[in-house]
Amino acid sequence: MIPGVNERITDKYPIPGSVSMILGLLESAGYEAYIVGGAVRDLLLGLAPHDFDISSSSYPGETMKVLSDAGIRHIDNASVHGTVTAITDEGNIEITSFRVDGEYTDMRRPDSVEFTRSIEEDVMRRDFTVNALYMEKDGTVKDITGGTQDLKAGILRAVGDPEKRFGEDALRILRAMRFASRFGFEIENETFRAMERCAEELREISAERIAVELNGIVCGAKASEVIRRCWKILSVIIPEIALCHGFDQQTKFHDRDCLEHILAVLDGIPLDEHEGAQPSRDPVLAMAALLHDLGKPECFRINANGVAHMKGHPEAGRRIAERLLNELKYPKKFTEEVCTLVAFHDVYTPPEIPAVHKVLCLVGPDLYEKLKVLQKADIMAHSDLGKKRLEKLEYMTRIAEELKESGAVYAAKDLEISGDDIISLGCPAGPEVGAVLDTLFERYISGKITNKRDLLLKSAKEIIS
């Protein structure tokens, strides 16, 4: 159960020395000061708190007078806005004066701030009311905009004015369905129709920040609930979301929509439980599951006999993926693996090894435990027709086993045998040395020959010759 107002709420995780320390600088200096936003909200969940922000009466100079005074090393960083940061052993805590924002023209920063005496003038800045609580060193909590009624709710709204909010910094869309996806909140109505309203605005924020948040979105228990509502909003970033809502893919293994079986397809990652955490998926996986069948509108076809099919879809929406993490800016990895889990999505082989052991060698043994989990997931968002499949899948997973207990290798670098032994059987040194190596690399994953050495240079002579 939620503790209400001036409930104590460190049991659980009590605030960290150094923070409790710092409150108590301020405050006998004459200051007040709080614990401030998620850290509070993460502790009345019974969560524990990634961070301790404080939020203080002082000004940035008179802050930074407190902890000189105190010995306690300290960075000026854009105190502008007001913020100053403590370097303490428990780590770096921010410690920002209460504000009174500006004008948003960049729809990610003030282009002004104005200091403020007042606690009650700051919070009211806030995003929303279950970011604008607010605690005392003691563990009370204080609050002035209805949060924790909120949060006992379960619900998700916006301080005072939400397309004020959201007209501020566009991000806060985004940062609503992480929230509702990772804590399971409702998005309160008003706050809801102003995010769609408002949703044209993300045009305008850098890659870099929405990449952050549409992870947190995917990764979320109640994801699939989140973009099944949200999902006008989700196409401003991933256009096709829209052409995959109410798309009748017209399959007898299919009884759902496109998007309706992405959805079902996230439902099937498996959640990771943390302790003190709420449970989350693979990034990697949730994404891909996103953005798996994406190519389905485009390459839906009616042969001559009347039948549907969507052949090809795999490929484009490996593309789809692709130009969306690169505009993005993911990470190289992250990006590759994502485009080879679409791409292989729909791949089952016949139930041999050679051709289970060269899926290994393109995807990679790494890679493919996480196929095999996406796999499962998309064939229990099929119709009963479709979950035939499954069996299929097993007896690769069962071949993929029985290839990694026996010590196969995935890549002709890792066999027996090197481009110096090539080059000493005659081959002259060169691309034709690679081309012997691929020739052997073929011919032990189609089991023409094991991974022995004697075997192999035996081999390398043939092909020399």
Second form
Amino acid sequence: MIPGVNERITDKYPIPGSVSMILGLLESAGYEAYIVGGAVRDLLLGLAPHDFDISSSSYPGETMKVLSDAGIRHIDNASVHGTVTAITDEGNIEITSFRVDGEYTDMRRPDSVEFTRSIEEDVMRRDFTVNALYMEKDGTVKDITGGTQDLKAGILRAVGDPEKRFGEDALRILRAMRFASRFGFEIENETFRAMERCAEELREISAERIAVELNGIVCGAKASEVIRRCWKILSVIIPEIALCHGFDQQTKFHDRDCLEHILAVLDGIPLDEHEGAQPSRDPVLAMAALLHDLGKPECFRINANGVAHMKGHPEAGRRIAERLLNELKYPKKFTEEVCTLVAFHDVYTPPEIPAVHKVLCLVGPDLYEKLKVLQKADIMAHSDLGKKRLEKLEYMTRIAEELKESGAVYAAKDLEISGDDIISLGCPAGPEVGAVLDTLFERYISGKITNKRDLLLKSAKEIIS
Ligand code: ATP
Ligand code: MG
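Now the other one: the form predicted together with ligand ATP, given that the block above is the form predicted on its own.
The complete assembly is shown below, putting the previous chain first.
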């Protein structure tokens, strides 16, 4: 049961001592100080806050004086939104002065930030009512925007005029989707309409900020519901989503349109449980699920017999994924892994060891674990006829396990023979050594030789001579 206004939060996740201490110090110095933002929301939901932010009526210089007088080390980040960071044994705590945002002319950052002594004014610049709650050091919750009621009802509502708020900072549109996906909040209608109306402004937002929110959206438990409702908004960032919406795949292997299939796959990616937090999905898998079939519309063809097909869509999807993730400046490893999963999501080999071994080598044995999960989710989002592929996935999985148990290797460098060995057999140092190793590796994968040193040496001699 979520406590109401002026009720205290039960102590499932107590307020850290250092946070109470700083609140106490600021109050003793004659200022107001509260815990604000996500921590209050999370505590009310019975979740463990990942950080405790403090807001205070003291201006940054005054905050620093209070900390200095108490001998608390701190960093002056005042130029960054009026924040001072206190360094404590329990971690860093950000103390931000109450502020009102000035005019926004670029849809991204306020032109100026003004400090205020009024918590009411500070609260009004916050994005959503559930994020505009504040809490005294004894755990008493304060609410002037109706956030506790919205939290109880599971409603995400902009503070103030939604269109004005999304116009000021379009990132809030994606934040709304992320909170809805993570917590299962229903986005209130006026708020949702304003999100749609302001969606074009997302083009002004930096790639890095979009990437963080997009990750949050796809990893949340309610990702598919949020994307189903907000597909037009998401299409501003990923235009291919609009092409998939309502796209009839016209094959007997599918019984829903392309976007609905994608969302069913996303739903099929398992949620991982985390103590004190909402369940969430592996980001690489969740992103791969969202992007895996985006290449379908451009690959759609009807053959001479009148049968529809989308051959080549995994490669088209890989290209779309690569462009998008590079544009959004995702880390290289993340992009590579997602692209590999997209490229391989439709690869099903005959039930033969060499064929499966080859896939494992190309994908990598660790990422193959994720490929299996994606393929299972993909198959289960097909029509009953399409689900027959499950047999193929099962034998591929069995063969992959047998290979693992037998101590198989997945790269030429892991063979029981080295480049030095090849050279000592008379091969000139240089690219030829690599070529010999590659040939040995091919022979190994195709089952012609095993990874035994004497056999490899013998085979190498044959290749060189
Ligand atoms: P999380 O659990 O994801 O950290 P959070 O609500 O704490 O969620 P933060 O980004 O840490 O989110 O921001 C802290 C608080 O600052 C928010 O709760 C909200 O009140 C305010 N806030 C953050 N970003 C914005 C924004 N773009 N517009 C308005 N208010 C914001
Ligand atoms: Mg936070």
